[in-house]
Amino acid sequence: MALLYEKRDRIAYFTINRPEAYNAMDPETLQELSQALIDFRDDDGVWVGIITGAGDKAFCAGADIKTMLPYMREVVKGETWREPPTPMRGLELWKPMIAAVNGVALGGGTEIALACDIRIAAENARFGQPEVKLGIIPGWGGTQRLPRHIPYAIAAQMILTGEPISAQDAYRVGLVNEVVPLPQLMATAEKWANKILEVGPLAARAGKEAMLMGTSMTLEEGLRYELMLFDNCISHTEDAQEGINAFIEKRKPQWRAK
């Protein structure tokens, strides 16, 4: 299979498995992740998701020119909805996602890692955009995420000149954070799913929530849309009265994600 999906302890693991294409995406590893990622969107079962590519060379090498940019030009062809949703794009995911990644990260690599909440790189990493080398531009939100992610000199640098930067710069630059060397990648990546895991499920999809709607929001939208979220945890979630009496009780609260 070309995606690699399971489910264990609240964790869902997600693993492109083209290592022969450098986990280059094509269309049909596209659909499989957008069908994986909306399996993983309704199961109350599950409440971290880790993605990763397979081997040890690369997380993800973008599209695979040959396939998907065929398919773009003359199936998609502009029409979005023609395309499988995805957190990229057409895909609301309120469930925090972790990018577990293990080698180069170039293109769609790039934009699956920044459509992820948390990212681990190894010490082997590198991110680029090199789309303008092609004569396109990133087409999964690269021109878009990038510079609410990092500072817009770097965005630029990485985006008009095509040019890659490795794990170290990622990280100094906040595009990551953490990195490790490559055998500790799943662990550490497994310790951050592991802290999430211990606060309350839907209070971590509401914060995540109000994070990205605010993203393009004014802060006054933003302070009404988090209130919002707000009233609704506390209100109407059973995790916020037991968070509470937990705290009182001075004992671990037991999680049941309504």
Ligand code: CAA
Given for the second form:
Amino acid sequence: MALLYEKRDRIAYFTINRPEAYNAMDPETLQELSQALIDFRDDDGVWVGIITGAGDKAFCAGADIKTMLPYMREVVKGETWREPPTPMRGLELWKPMIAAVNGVALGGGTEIALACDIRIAAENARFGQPEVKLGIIPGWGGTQRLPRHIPYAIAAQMILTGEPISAQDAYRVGLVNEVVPLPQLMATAEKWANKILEVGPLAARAGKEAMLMGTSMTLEEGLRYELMLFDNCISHTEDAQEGINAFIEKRKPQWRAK
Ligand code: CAA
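Provide the structure of the form predicted together with this ligand, given the form predicted on its own shown above.
After this comes the whole thing, all chains and molecules, with the earlier chain placed first.
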């Protein structure tokens, strides 16, 4: 399998498994990733996702230049509905996603990480958008998400020169939440996942949806969107009642994602 997909203790694990090609995404891997992400979205038993790459060199070297780029040129041809939906483009996934970046994240690799909410980098990680070196531009959201996540000058540096930045520089500019030695990467990602599992799962999803939808709204529209989600949480979820009761009764809440 080019994509390993496992579920344990409310966490879904996605491992891009093409280490011989630096975990570059060919059309089959993208299809498998899309199906796994849809399963994760729809499975009430899993609340947080962690995505990583197989091996100790690469998170993902982007679209497979030998197979994916020809597929995009000859099959997709700009008709994006032909491409399986992913959070990079088209799949609305409000469950929190963590990228455990275990090596190079180039092109689509950086874009997969950008489509996650929390990014943990191993010390050997590198982030880059080298597409311009191939005469193309990022196609899974890099031009849109990178300048929304980090200062424009650094995004422009990466997208216009194609040169990668180190894990430490990614931390410095706020692209990643934490940098750790490679052997501690998954444990650190799980620490973040477990932290998120302590909060109301529907609230975490609503918070993510409000942030992401709000980025392309005016402040007034965003505030209205937030109010709609706030009202839905407080008026229509059992979890909100449970969270408030648990605080008053000085106990841990028992979340049910209901
Ligand atoms: N596609 C296909 N194969 C890739 C690949 C990719 N993106 N990245 C690495 N590989 C393959 C190489 O072809 C090579 O295979 P062979 O052994 O069969 O020749 C193998 O992985 C090892 O690669 P290198 O010999 O180049 O190893 P290296 O250590 O010298 O360099 C690397 C590693 C820095 C990742 C380098 O391979 C590289 O720069 N890869 C290309 C990265 C890139 O340009 N990504 C953007 C793709 S376009 C895109 O992603 C568009 C989009 O937005 C969706």
